[in-house]
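Have a look below at one chain only, the form predicted alone, in structure tokens format.
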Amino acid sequence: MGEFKVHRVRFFDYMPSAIRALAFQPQREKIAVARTSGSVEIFNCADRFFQEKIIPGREQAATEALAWVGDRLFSAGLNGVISEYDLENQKVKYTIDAFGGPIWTIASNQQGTHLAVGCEDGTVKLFEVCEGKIQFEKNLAKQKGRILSLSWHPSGSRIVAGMMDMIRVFNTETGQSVHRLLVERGIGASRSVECVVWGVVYLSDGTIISGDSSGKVKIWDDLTGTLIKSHQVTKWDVLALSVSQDETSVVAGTSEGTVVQFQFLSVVLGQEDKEWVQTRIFKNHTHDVRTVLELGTAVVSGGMDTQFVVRPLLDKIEERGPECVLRKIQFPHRSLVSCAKKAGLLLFQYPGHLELWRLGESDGHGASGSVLPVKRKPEKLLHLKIKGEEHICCSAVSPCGEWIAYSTVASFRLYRLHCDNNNVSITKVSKLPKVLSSANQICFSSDSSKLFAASTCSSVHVVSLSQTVHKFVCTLKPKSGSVQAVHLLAASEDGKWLASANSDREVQIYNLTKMKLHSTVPVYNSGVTAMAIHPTTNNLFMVHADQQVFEYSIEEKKYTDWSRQVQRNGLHYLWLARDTPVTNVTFNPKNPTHIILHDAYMFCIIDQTLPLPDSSSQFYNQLTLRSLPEKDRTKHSHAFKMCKTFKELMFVELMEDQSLVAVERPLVEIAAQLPAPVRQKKFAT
């Protein structure tokens, strides 16, 4: 496998924001995703829940609902406006002021005609879906209480609120309240503090399912506005509801992290008699679990900790395959951290700031596993703040560490830095190309004197860097047409190719000596999660979100022999079943056959130039199997080089002096910066 010098870096504080809202569009099986710092992702069902696309933040703008409307996507928070958002360009499209007050809930009919919002003032307001925009309709009657949750009956013509002490039915024709559904509040003390109902389901039945802060899921009857039956199942809130496309199950979010499900079954065997039952309790979140979704096969949640959760229900799970898989998405699909490999730099990218440091020096050669005394301590370079409300959405240093380039939605900044012993200087490069107006990639090339920079319609601009003249050279676009986003940018080390990634899973490589496109990789059915071009071959290295891995030969335009070899031999099963893709891809220039790559929970080699692992082969890990008799270790010897002696990792990357850099973050280092969960009493406390 080889031995290196290890980085352990620990000083990159990255702290996920606690999830707000999902919400399910089922024709493209894509789940959005709102965080409290205002950024919202999308995830594709389909594709092993692969984080397609973020769209970033911005201060003082937290989302508190999300909406489908076919796909279009729309969110609404505390601010007051209603927002939708440009897919496309990660972006958000417009945004409407709804003239209510801070917007608790936002709600589409299943028709894709009309949304719903809930405001501070008591209203529910009616918004037209046209083509492009949305119009204000009209206001239903006006309550005098805040409206917290809403939902609609699948026909359209009611919706029902959620509110302080009650719920309202609403004939959506006429906008005058139907029914007033009071709510009893809770026993003993709490009797004198309000109810609140903060989610509420309506069925086609006409069944009205609500979730309050007495902790009960009460089931209601919109035709007599009566109760039918009434749920105990959590001391404290009952905080987010939901029903499954076939209205045979609901899920409950509370505040002590569980998720309860309720199932609409026969109680006696043999009667059609149907009745709402609670069946089942899972406990993956040890915080308030703000929202849930109920997919038919698998229940997924978020809130205050941070996780985006998906368990799966195998009783509707008919094969047994990745789908089966409980999932907790913690970091982000792409990295966060940039490396200058020949100036031992690393860029932390934060949503505000951008933190520059130098990696420590160690003295001597040690044992394997042993710990080297420190000749020099990391230090903190440059902390870099931005101007504006805007998040970053990517950054990137170049390698030789004199160039810092960053970009917003709104914005794209480049600075060169000036590093003088201990004395450091940045300074902003004010003249830029006009069409560096922003993106969502940025990469340079090996010698730094070029910048890639990918913008909409899938473009990359090159501009060329100097000491003193900054020229846009062109903009590379490939003949698909394709409006996605690039997501992944890889430049060759002889400065010769580019390739880019687009969410359509289309890889384009350009040629930079002739500035046009070279060829297009054949479009595999799932994303390209990490890429990069081998220094020596010039051969692409992709890895996708379904664990597959394919290597592509850039000259010759095909696949090489050993990918074709690894896609009729079939990858080992171990290595399918993981449940986090692969982030980053570097290369061994020593060793031309070794590939390195990680995902959060591990870091691998492979060597092209052993066999590959067959269905009776074990991952073991390297330190296990060097303990092994050397028989053993020969009889367990393939291509994949497991190592997961790392806390979870967020960045691996082989520096030019053979040192390798592995940018580790505990979860309970996260989970430690979370707010206290509720108390909860437990046995003999």
Given for the second form:
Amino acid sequence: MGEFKVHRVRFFDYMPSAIRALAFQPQREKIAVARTSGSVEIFNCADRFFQEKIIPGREQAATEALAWVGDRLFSAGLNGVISEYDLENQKVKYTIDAFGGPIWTIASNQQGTHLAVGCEDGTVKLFEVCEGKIQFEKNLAKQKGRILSLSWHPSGSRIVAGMMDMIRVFNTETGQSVHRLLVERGIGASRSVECVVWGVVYLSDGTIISGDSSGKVKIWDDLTGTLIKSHQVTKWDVLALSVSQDETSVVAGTSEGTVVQFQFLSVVLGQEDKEWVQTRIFKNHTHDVRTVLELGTAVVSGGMDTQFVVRPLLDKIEERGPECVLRKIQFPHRSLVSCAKKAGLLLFQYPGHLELWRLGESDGHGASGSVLPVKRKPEKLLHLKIKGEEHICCSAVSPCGEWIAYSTVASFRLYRLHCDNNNVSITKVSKLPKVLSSANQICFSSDSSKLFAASTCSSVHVVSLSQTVHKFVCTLKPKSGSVQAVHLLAASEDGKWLASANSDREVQIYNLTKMKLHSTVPVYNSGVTAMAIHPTTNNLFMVHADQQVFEYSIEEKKYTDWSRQVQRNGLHYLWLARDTPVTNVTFNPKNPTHIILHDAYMFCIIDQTLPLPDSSSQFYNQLTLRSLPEKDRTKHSHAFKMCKTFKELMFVELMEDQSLVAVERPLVEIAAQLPAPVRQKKFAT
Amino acid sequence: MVLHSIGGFLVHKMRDPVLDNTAWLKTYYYYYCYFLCRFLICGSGDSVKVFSTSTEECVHVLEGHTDQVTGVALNPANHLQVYSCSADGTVRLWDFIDGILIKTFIFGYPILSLYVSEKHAGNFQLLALHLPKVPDQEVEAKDMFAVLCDISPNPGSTAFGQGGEYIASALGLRLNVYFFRKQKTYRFSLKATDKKGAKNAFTCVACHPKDDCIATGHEDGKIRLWRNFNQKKEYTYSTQHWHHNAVSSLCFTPEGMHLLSGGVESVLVQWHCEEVNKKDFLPRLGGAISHIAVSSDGQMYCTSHSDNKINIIHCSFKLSAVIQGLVKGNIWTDLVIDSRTKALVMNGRPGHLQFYSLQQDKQLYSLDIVQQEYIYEEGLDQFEVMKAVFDVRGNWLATVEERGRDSDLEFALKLWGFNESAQSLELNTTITAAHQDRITSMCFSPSTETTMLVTAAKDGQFKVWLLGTDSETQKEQASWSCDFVGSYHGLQPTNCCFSSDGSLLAVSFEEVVTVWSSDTWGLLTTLCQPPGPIRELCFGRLSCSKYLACLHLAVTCFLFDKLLEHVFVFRPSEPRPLFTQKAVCEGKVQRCVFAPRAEPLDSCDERFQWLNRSRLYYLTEKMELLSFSTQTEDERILKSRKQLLVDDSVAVTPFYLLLGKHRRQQEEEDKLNFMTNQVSERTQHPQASVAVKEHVLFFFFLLLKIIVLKIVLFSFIQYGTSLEEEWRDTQSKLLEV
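Condition change, the form predicted alone to the form predicted together with the partner chain:
Let's see the whole complex now, leading with the same chain.
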């Protein structure tokens, strides 16, 4: 299979930020995730929870809540403004100040006509959703104490607000408070502390369900304004509530990291009268569960431990399939590392800065699996702090290591790196063409003479780089007229081709000599997670979110025979069952038939000369092969060589000198940087 | 029926303790119990016992079943009647207030459990569970139909649901719910293990009395509450976890407000159905909880424990009464009779000695020897009482407790004195390093002048301990101290024994018996017995005539055989057994003891005269305490009963059985272990003479050889010459055979 010298890189201190809010868009089956860094991510539930879009955050954004109105996504935060997002171009469209102090919650009605926000000053403000903007309509009766949670009655006529020590029900027509439901405080020491109603849910039959800081989930009747039942769920806080579409199940997220499910069941089988009964408890988090979603077929939760967890409800899923697995999404589904293959440099993208590292060197030779002596230690060359509040959305280093480019939503910057011996200096390229105001994805050509920047409406700007002048060459545009942004770019080794993939799942191939569209790869119904152009054959290799792999011959404008064979044969079920997408594809120039891919848990070399595994063959066969005599190995070997020796992988690339760079980010280290979870007694009572 | 009537003699076997008022007790004795507020009804052996919950007294013993009683259930139509089922294939209906048998239903299959549904009342409903593989039968009046297959024989793993609509049963990893109206079974299975290695197998099932909710207990200590189980897919359950080991029993209170659970931790847990996280605990109840029952008005709970105990608990979670049978557990001590209380003393609760009254068939009290908290956890090495010896008057008790293996052995010798004012045994002296190695045997001197204890240990020494009146230390209480250390050629002593007047001490060192004078501690003589190390040693009761009156002669010998059990009773002067009984129980006989009778019998039959003054009790592997009784005794008991038994047994003599089957002579000699007890000096010739086949005769004499040797040797010491010839005669007789 070949031997590689591997750089096990552990100095990328990637730290995801905690998940603060989730919102589900039922028509398109998309989930918007707001993190404490202010970034918003869009996951596609139908496409194996692929992270389709990332809207970068900004300093002091403090997003507290998200709400979908149709296809439009709104957020509100403690900075007191409501923002609408431009999902096509992955940025904030506009913000509007609610003038009520910090906003704790935002909720839209089912009709999609109004947004309600709950403010620190005790007002619930209604905004009318208009074409392209939102318009303030009225304040509901002002209360004492902040509004922490809101829920609309499905009819839109009433709204329930969770406050400090109480819950209020408002009539949205008159704006008057209809009921005042007092929530009792916790017992013992917490008696002196106000009880915070963190979550409320208003059901169509008039039932109000609330979750509060005394650890109780309470069920109220809005007709009489009385408590029906109270469930002590935890000793700590109940932080989030969510109800399923059919209103038969409610989930509550707690500070203990548990998600507790309540189901609306008939207590006596076959009878009509039903009750809310606590049923299952899911424990997939170590820290506070700040937000939950009950999708009907799955429970999605996120919290302080930064994980996005999808727990399928097997009783609601008809057939076994990829939906049936528990998913924990820790890493972004796109690469935060770029690599200068020739210069041996790695560029790490953090939200607020970039780090450039030079890889270590070793001339030792050792047995397989042994640790080589390091001749030169890896060295941090550069720590580039960005200006402004916006976080970086993309960055790249050129293969020669001379250029560094990054972009935020507001600006695009290109730096030139001077590296002589130990002196490293950079100069900002000042005169950039005006079209490069911001980019969604940046890529350099292999000879570092051209820069490709993906921009709005799937267009790609081409800029030629030289020592002195940087000239705008042209803008490449697809014929489909898609407005979605490009999230992946791949340039060929010979500089002739450029491939781009966008969120509409279109993959365009441009001819760089003629500077025009060459062909469009047939649209597949799953997003592209990684792609690359083969250096010798110029085949485009693509991996999709549903784990399918395709190889497309650019010159012949069709799928290659190998790709067709893969589709005919079908991939091994264990390959398809993996739950993290492939985030990088690379090739071995020494061995043109080898394709190197990786996801978070494994890295894999596909040998196109070997037969494909069928469902009966052993998929993870490396150990078995090693135990077999040399002669029998060929009989048992298949195209997929899987390697799981590394910890959670962020990036794998093959350098010019045939050494493999594996950027690991062990989850244990992420967990170690998290704040301490709430104290829980493991034993005793 | 398994009564063996042999002439004028009855042997009580395991399944007919009804004739014996000192009925042995067993774990699943108090297995399935139902009770009203005032009465607790439980199956006990093949009888049903009715206890008063307030006084703890046994009010009635309902007898009539001929095999193990496997289930008890109140008649839902009449709460003064109770159904009981038994492995003999019958279900009986009793009036438990008056103790009258009302009806008997005969099914012909062994019934393992009984469930009664309120809604199906009138013609009561019964689920007979045979073996797991045989289809189970449901019986309405007389016709049966199968309800569920594959049912666990454990009664706790099946339960009737709310309103009798369905029945839930769990086996292994599967829960089956059968709906009577739809005649449909829903099956729910769990994975064998989840990622964390939890053992998910079901152990018990309970159904909520008002809601459609099934509670199941699991091997790993979890409790699951199942709902919506009339759906194939959309069933749901919530999980609670407190027990660290398997949940052995679950029970809902009648209103469904609480769920009670118990396991090996011996903690009764009360879960509040409304507030899931709230629970109450009642710890330190005794042995592992095997069954929980709640009275029909919800005022009383009761837990039955593996150590044969029933606790009655008020619903405010206060222990109100304890009914304690013979504690089941490992027995290391010999069976000892406390002469003061006439109680049988043996290992009880861990670290305790139990005093069990044979006359009243109940535990008198339990003496904490180890005085340490016992932790219910597997593999934990904790102190256990290994030896217990009383002196003749019951004033002193010596105990040995041990912990650890050979290398890190810890043990302590404790001496307990009887306090007249407190009327209880109190710790007098603790000797932590009495010997270098494990104590193998100890005995008190029967002499009235001195209070003396002899201990023999594996370190090659035997020590004599004296109760000293130490004037120097000015102690109020006299304490024990070592008086003499003896050894013999560095051999390990195995047994020690005083003669009945306390003048002689015999200590056996492997194959050698040494006899010491208790006055001078001089070695008087040694007696050698070549065929093997001496296992047991006992002096005959040879001196006083007052002992002659109250005690009889008998030497018992037990053959340890895996399949068969025999009891031989010998007279010291006779080479032939006075009495033999084959297959007295299932499994090995572990210990035996003669207990004096309160009032002697006057049996005219010579063969059973040895039973007149005392009674032989023996303990089997299954912790059953069995005894012999004579027919006259049994008749007396029978007369006092309203319901007479039908005896269908065939008269089989024990000799017939013994001779017909015995073949392996030589092997069994090795397994021979014998124990002598209370030997009378009365020389009386045996009346039991049987025509025996030759090869069997040979076998007999091989057994007898050792017995005769010992008995004759002791006589030799006492009388000097005259018996020497007799001994030689016996020897020559043996050789002839």
